[in-house]
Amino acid sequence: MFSELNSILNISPDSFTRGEFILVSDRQSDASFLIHHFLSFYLRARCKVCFLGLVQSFCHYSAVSQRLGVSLTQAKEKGQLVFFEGLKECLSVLTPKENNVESEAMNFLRDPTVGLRSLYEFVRSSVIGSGSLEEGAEQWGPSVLLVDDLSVLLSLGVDVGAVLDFSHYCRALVCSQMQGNMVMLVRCNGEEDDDDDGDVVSEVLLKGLTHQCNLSLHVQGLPTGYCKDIHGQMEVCWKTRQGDTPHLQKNLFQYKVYDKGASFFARGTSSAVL
């Protein structure tokens, strides 16, 4: 968990705004360190977390979380964390075996035109649960949905409209109905004005999610190129309303990622350039 980022966002495990959709995006950089931050943050806050890990194995997320002081294995055992391992579930659909149970949540792999209803139903059942607590079971705070990363669904042949519908229904369920929070990562590989079809679809997804979210964290490389002491920059955009008028507040920070954390600082204030 990154204390400097918590200070920037004015949040703590004991005090954070509920009902928020936080969009994490990156361009020519890697924003996955923010997903690890929010995963450890919400587990420390005793939230009930549903994590759709579509790009890495459980072992990967567990190893990183261990360095941040959180045990995903214990969280799963206690029922606090529901982890969906997309890589393993894909194999059960693409290379079915007699004794393996095929994942219904990934049925769009056989036919992308069916959309993401089954994946949404998995999320719904995970965040709502059975509705009854066993005797002695721990009670958790608000539900949280994390997705790493949504762009993978485009690569698997899902239409961008279906992906935006999925995020919309998840937001309605988690943020509005349950007053929980949602964090999604989306990647854009090219420049904003690239004409490549794949990049155009990624831009449509990014713009659609930006319209839906309450807070966006956009990570990108430095415009000046590689720097050993500054790994990139992050634009933070808060959406607020003043009466009936929407208002955007933007701040730009630079950052450096370490093995067990990250530091954030105003542009040009790093010790490397002072």
Contents of the next structure:
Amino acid sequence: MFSELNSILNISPDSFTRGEFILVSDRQSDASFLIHHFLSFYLRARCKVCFLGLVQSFCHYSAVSQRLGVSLTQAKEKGQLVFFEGLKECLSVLTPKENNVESEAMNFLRDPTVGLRSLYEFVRSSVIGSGSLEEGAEQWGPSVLLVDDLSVLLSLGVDVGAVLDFSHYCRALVCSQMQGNMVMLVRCNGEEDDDDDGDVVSEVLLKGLTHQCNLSLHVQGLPTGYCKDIHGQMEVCWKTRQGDTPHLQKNLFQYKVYDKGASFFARGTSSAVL
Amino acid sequence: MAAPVNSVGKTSADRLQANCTSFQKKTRSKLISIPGTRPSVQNGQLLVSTGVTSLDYLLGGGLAVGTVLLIEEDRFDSYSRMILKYFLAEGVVCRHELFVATAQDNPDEILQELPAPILDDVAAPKPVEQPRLTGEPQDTLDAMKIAWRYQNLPKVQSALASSSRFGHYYDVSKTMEAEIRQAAKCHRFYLPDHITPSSAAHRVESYSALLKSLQEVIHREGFDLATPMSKSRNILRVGLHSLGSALWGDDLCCHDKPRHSHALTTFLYGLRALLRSSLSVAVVTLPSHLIQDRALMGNITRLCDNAIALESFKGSERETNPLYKDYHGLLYVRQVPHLNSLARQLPDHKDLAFKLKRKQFTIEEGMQIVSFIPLTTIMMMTVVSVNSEGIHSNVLPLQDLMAAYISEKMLCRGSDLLALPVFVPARMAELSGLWGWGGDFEMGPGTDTKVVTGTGDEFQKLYRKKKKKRYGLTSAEQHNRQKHVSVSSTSTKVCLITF
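Next up, the form predicted in complex with the partner chain. The previous block was the form predicted alone.
Entire complex below, previous chain first.
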């Protein structure tokens, strides 16, 4: 949990707006540090978290969360965290063995045209799931869905329409129905105004999700080039309603990622420059 | 997970449930070590050497176990193949097991071309010489007089000791002897043996056949992390040659919009899954210059952990450029992973050049791109300029100002190459005189105006020297003095203004 980011977003583990869809996106950069932040944030806030870790192993997230002060294994044991490890499940589909049961949620690997319905069913079952609480089970806060990341599904051949449907279904379930929060990571490759041979598919996905979200954190490298002291810039965009009028508020920060956190500062105020 | 070395502090319940750490220690004091590996100093990851020590340094000490290194091939696949051979040769010397997969040449051909290691003694599978004990008679010449305490140590460095070193050097002009090579266990995957090229299944099945074969080897030979820690562990080095080429049944290199563009990415996803759950490392070479779709290259790069790209000067105009006469090509670091940590070990410089010498593959900062200062602040400058007629005129046009400002900042840092932001036209680069480096060094006549076209380093040396002689001030104080340099619009000389 990055305290500076919390103050920027005006949230804390004790108070945060519910029913929000937070979109974390990056362009030729890596915004996964924000996913780690939100994971530790919501675990600290005692929410019931469903995490789709599609690109890294459980140990990676666990090691990073340890540095941020949260233990994923403990959260899993207590039932607070439902962790879906995409890498482990995919092997059962890609290299099937006779006696092994294929993972249902990743069946889009076998045939991408099937879409992400099974993955959604998995999310649904883990978010709604514990209808009957066992004795002594702790009461957790609102459900939260975290996805890291959505663009890998595009690389695996899933149609962009199917991915948008999946995010819409999840939003309807988690944000509207369960009044929880949802955080998704989308990664883009090309330049923003590169129409011809750019990555059309991820641009479509990014635009579609930006339209659906309430809060967007967009991470990019510095426009003037590579810098060792400032890792990039992050644009925060709030969509609020003040009365009847929708209101868009944007803010730009620069950041640097450390071993145990990240610091955010206004442009030009990096410690390297000042 | 790239295997972390220590699992101290984890309760046994954690260990059993997590089932991800490869080193479940039996006792706290005993640390299981595999020859040819070492823990990283930054985050405790287990690292293996790629065979090229300068590449190890770039990757943060070595290649982490459980990760993939993607090498974008150079045009003729000469240097990328060389690095692959270094990687496999390092595996042979460290007694790791190898898995080589190719579609074009037989894996045996690659294995026969491995460079010969330069060792103090060859790690041959001969029995180690019996160490001499003090009781036996020795030649008086051999007997140590001063360092007599070391008399008892075995004189011959055993094979194990040499392989426990991290990173070896290889002689490219010789190939590895057959005895050494055959001592290492090697698994081969030659695509035409598994799938006939003309079959309909070829297009889609070749990658899944490779994945299945790799998983079978990992499982059979016990590299899986899930298998119990009964016997000594070893590392499996996987070398995949020219993935994505047409010979693998892929049309990535043939069409602008390939039809099965996700076959390779799905394979890389499965490869990552396999590697994270076993004690193996993979090096994949890819002919990226044949793939037109840049977005696809971005996806492929993201699915691999480390990614470098090679660009050789062979056959290009740069081969005869005196600028590059010391080097064989350029090396780009496309991606560095962050494993089990938030921060990644970014390289200092992103543009590097490599040189393949007989005994070493070196990577150097051929061109130093200075980390760019974001131009968020605007400085007001007054500039005095002198053109070739000696006429002073105030206020250079904004473009020249910017060039001057930038070049001054860069030069004072001793950089060689100027990285200009895209909104500065190339004319500025010319004006600043640093565009073609290796230019001449000229001094203005006897004044404190200096006309410079040299490289940053040369200029800085001379500038400091001259300044010291003239003014007798320390360099810090001199830096604060106002100085101006003449600029002439007709020739390409640099304009230097400081405040």
